[in-house]
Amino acid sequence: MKILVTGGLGFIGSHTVVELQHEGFEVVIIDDLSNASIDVLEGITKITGTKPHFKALDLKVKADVQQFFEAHKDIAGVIHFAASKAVGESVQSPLKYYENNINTLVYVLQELSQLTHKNFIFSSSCTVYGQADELPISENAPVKPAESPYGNTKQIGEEIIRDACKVDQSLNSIALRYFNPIGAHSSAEIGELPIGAPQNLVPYITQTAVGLRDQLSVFGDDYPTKDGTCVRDYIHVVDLAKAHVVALQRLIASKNKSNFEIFNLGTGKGSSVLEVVKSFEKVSGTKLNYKIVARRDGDVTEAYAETTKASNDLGWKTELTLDDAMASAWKWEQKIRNK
């Protein structure tokens, strides 16, 4: 079966595709390369030894989305990554998010509604619990304003994808709200590659031990947590991976309970950042440079997961620890600072 990955270069999308070719799917990429590597693709052939379709093609250019569909009419399922994703570029451009994101997302929704298989899978964000009522969070937990264009182009999407499986019945979709992804391939051929500072703390916490920034800012040592810092649930990018593939095959298999399903994907259990610091510090061998400065606007307390339905109605649940994927990560970066 030919699956399309949208954005199939980046961290999770070219994960993604090391799983589902790893499952037999024939694969086709899509990606801008706005931002990811082609050698990303390289990465993937290494480990699998199959290399995938590509196409380097802008999907906010209408008329080039309709002429690749044209092409590719025995697609059998749309994992869709393709979106721009820092959470603070969002708030300093948000007419590019909502363009990339929510224009991108239509044009692709259009094409696949002419299919014969229309089988959908969103990469959505748990952003839209924003700062929640209840821990764990489940995916009953009441989706609040957004803090960020980004995270607003999330429920927005969701909003979208469940109108237009309203209308079209045949139209099957899954969306898949991830925690805090981190780590890397253990082969090191593919990982996480932030163009320019990087957003996320973990690539942060390599980038700092392989000398490529002074510090490791840890913003806030006073919320209400055990140890004073903000409780995230980071999950390996593999076996996130792994989720999507088994979200697909549920769908191929008609055995979605709606046309329309929503999934939490995460751990179930919350890290602070200092314990975070403290497994890479463990996994590396490496005292980390890092320093407790004023907290930063628009983090919330603490997140994570409630798993129950993801391990009930998906079959899933993550088997790859924190150390694990501390570990992948400082082998990742030290494989591309060496190249």
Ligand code: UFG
Given for the second form:
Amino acid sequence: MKILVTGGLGFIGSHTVVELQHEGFEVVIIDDLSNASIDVLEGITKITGTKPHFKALDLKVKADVQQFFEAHKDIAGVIHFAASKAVGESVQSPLKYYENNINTLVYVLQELSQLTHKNFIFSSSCTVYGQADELPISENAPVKPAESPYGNTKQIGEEIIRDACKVDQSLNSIALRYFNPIGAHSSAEIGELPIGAPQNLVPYITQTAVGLRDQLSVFGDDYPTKDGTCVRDYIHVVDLAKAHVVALQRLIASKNKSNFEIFNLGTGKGSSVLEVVKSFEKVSGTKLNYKIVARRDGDVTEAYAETTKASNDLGWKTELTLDDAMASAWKWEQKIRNK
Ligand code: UFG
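Form predicted on its own already given; the form predicted in complex with this ligand follows:
So here's everything in the complex, that chain up top.
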């Protein structure tokens, strides 16, 4: 079966392509290479032994999207990762984010609705919950007003899919709300490749340890949490990737309970920033240079997933630990710097 993966050379996309190929799917990747390297294609091929089909295509160009789908009418499902994802940048350039994340979603859905098999997986985010009133956060927790245009594109994206599914019962969608994806493939052939200074915790840690950054700033130690630093649900990207394959198989086998479903993807366990630092120091055997600084604007105090729905309905749960993720992130960082 042929599966389209948009943004398939990105961090989560590339790991998902590997897991799809492991399960025997034929994969076509679309990526505009705006935030990914073509070398990722080689990394995927080294792991699986099969080179996925690849088309460099900008999903903002509607005519190109139409032409692509015209040539691939046999697609059995679409996993849509392609989107911009930097929270800070989205505040500076909101219209870029609405164009990149919303227009492209609409164009892909319009073309998908012409196909025989209308199976669609959407990359959503736990950011839709904001600072939730109850922990762990279940899928029924209210969606809070978005803190950033990026977060808003995820909320609007879910609403667009919900509306499209209402009028077309043959369109089947699952939105996956990711908590904090980290780590890399155990082979170190693919991983996270942030451009410029990383905004996220784990790449900042590994870049500091490898000598690219002087020091990690820990944003605040006066939160009402176990050690004063923020708590997040860090999920290994390989576990996350496998969830996409399971979700897609659910749609293909028509096992979904409604034609628009939402699942949290997390471990269910909250880890503080200092616990992540400790895990890194343990698995790497190095001391990390860090200092506590002021809080970062917009950070929620604590977020971790209620995982019951994913476990019961999808039959999926995480298998890898925080230490596994930190070890794989470190192996990957060392490999790309020693090239
Ligand atoms: N942190 C630091 N120092 C850093 C970077 C991060 O202390 O240099 C802290 C943050 O304050 C936060 C934690 O590490 O407490 C995790 O921060 P990340 O930036 O890695 O992740 P976030 O939880 O802020 O953001 C993630 C995704 C976003 C998404 C958001 C939803 O990266 O795309 O979750 O909550 F919108």
